[in-house]
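A single chain, nothing else alongside it, follows as structure tokens in the form predicted alone.
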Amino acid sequence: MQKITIIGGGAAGLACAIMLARAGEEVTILERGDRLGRKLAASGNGQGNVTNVNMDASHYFSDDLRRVGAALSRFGCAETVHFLSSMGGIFLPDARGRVYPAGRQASAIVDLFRHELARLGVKTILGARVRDISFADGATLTFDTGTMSADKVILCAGGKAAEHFGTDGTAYALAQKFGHTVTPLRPALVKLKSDPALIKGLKGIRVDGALSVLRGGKCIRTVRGDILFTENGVSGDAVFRASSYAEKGDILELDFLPSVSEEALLSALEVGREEPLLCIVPNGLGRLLMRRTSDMGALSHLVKHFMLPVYGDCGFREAQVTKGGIPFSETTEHMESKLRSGLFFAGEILNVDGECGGYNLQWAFTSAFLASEGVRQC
């Protein structure tokens, strides 16, 4: 039997320790907040989308996507599934392979969390945020109530978005003690400003469109989903997918309808030439784009080719999921650390990001999975 200390008590956190300790690995989760899971409990909008059926590494960013994909052959979709069965539970996918709990209750995916490592016997320290960690025959972890020695670390402690929820980012100081290095970071899966002029009036308004980031006049990524408008940009389901290709100085361009080609809105546009935007578009957003033109054929390629530009995105406090970290490349294939033996790796705090969907909590479970298999076998 090994002690194993987790440091980290979020998605990638949980699930290591309670592989390990279904192994008989004697685990202790090390956590600087109040409680754990608290990043899961809000995932997929309070839902709990915690895979997705469309599961390749095509819907990842990382340094090393040639094996991002080899992970996510060992544990994918259906392993994550299968383990949080395990647990209790049942876990079903929507129209677009979204997967998420039956009761559509993310919080309960915690409780589940909880009650298996209670019956596990696995030890939880709150308000233990860590300091230091040295490596002299085993290692030794500071944090801010005690010390404690530990056979093998893993380091499960996020990234730097959504900072309310316990990862501001001070967690990578940790491996960069050992040489690591960390990519730049960005937010990702996060709203997007633009012109606040452009869209005066808007906010609150909702469209199922279809969105296209555009760059040098060449389209990055287009879209599909929920365009939210708020005061200052967009927010919604394809502006958080989008965000993880838009850059400032990007142009978004809007298709408000987009299974409806430009000319059979024209006719319809000329049918209701009174009125023509009514059940086209929501009321308020009609009113701005008769605002810009009544010219029934520019109306028309107007709601299906309105133009944003973005001005940046509404930072890491906003976001859902850092895009960077400690390098992929740093780390063996049972996420091992290459510079300090001993130290493994999980979930956001690597340079591996996934789209919006379920992909991101998809990466906590496999990359949990490949170290605690590592964590036994190294």
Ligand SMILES: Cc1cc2nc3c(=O)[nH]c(=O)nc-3n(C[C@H](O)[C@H](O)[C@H](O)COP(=O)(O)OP(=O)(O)OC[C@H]3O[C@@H](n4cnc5c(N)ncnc54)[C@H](O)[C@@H]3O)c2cc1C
Contents of the next structure:
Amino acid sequence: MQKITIIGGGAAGLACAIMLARAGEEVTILERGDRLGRKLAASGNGQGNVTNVNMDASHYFSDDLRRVGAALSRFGCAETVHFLSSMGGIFLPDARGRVYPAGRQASAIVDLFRHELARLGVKTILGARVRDISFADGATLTFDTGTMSADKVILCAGGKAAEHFGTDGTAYALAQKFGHTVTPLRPALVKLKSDPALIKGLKGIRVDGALSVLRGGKCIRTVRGDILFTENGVSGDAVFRASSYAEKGDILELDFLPSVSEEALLSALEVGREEPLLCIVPNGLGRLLMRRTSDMGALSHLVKHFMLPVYGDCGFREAQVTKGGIPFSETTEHMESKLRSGLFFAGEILNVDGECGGYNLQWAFTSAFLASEGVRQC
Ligand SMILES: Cc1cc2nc3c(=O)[nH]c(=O)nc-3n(C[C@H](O)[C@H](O)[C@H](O)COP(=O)(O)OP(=O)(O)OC[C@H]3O[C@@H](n4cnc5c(N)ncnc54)[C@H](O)[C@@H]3O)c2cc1C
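Please move on to the form predicted in complex with the named molecule, as the form predicted alone is already shown.
Expanding to the full complex; the earlier chain stays at the top.
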């Protein structure tokens, strides 16, 4: 039996702990917060979108996408559903392939983990922010309230997004000490800022539309889904997905009616001449569009090509994930550090991030599987 210490009690750390404890290892989780799985409990608008049936590397960003694909083919959507169901619960996809617990409660997933950790006798120490790791005949970890030794360490301390869940980006230093680098970090799956004057009065209006990111006049990505107007920009799952691509200076082209052609739209507008946009777009949006033009041709064009400049994003605090991190290529196929044997990684701390739709929790579980296997094999 090996003594394994896991730094971080988020999705990746919890999954590593259960996989290793089930294999008979002695596992301790050191978590800096006062609860386990805080971010997991808030995921998917509190409903817990744990994975997606449409699972392959094309939904990810990393310095080594080939390895991400290989990892997903070993532990993908089916394996995640099997793993979670092995603790209890039923996990089902929605019409877009996003998998949730049937009870639609993310905090209940954390409860499943907590019960299984207790059943397996995994030790958890809360309020234990790890400040240093050193290696000499095994590892010594120094944390806020003490020190402990371990045969191997898995660093699952997350990234820099949503620091109120304990992830302020300071944990990268634990690996940098051994020579690891950190790629440039950027918030992703985040609201985008635009010109408030262009969307005045639209706050709270939600449209199921299409959104294209234009750079230098060229479309670099089109996504479909919810677009939600905020006071100073746009949010919603289409925007979160587009935020992985969009940069300050780009243009967002919104199509409020992607399944209807401009010609068909024009015919409909001409039927309802007095208030032509009734039952076509939400009334508040219709009023704003009508203030721009009363020409039916220009109006039908505007419904399908509504341009908004990107002024930036809403920052790490509001982001769901971190783009960038410790290069995946600085780890072996077993998720072990190439620079310090005995140190393993899993989760968002690595330079792997996914689109909106369950891909980031999937990465937490996939990397946890590989790291747990690696810890036992190396
Ligand atoms: C609001 C929100 C909603 C989201 N919804 C979804 C969704 O529906 N589907 C999806 O796929 N993804 C979603 N994500 C992203 C997903 O939750 C994360 O990618 C995932 O939780 C990352 O798992 P992790 O274990 O690597 O890191 P985290 O879950 O961030 O866990 C890291 C843990 O490490 C602890 N820690 C940090 N430093 C130290 C230290 N020095 N010592 C000890 N402990 C430390 C932190 O307190 C934290 O508990 C969402 C994110 C947010 C913020």
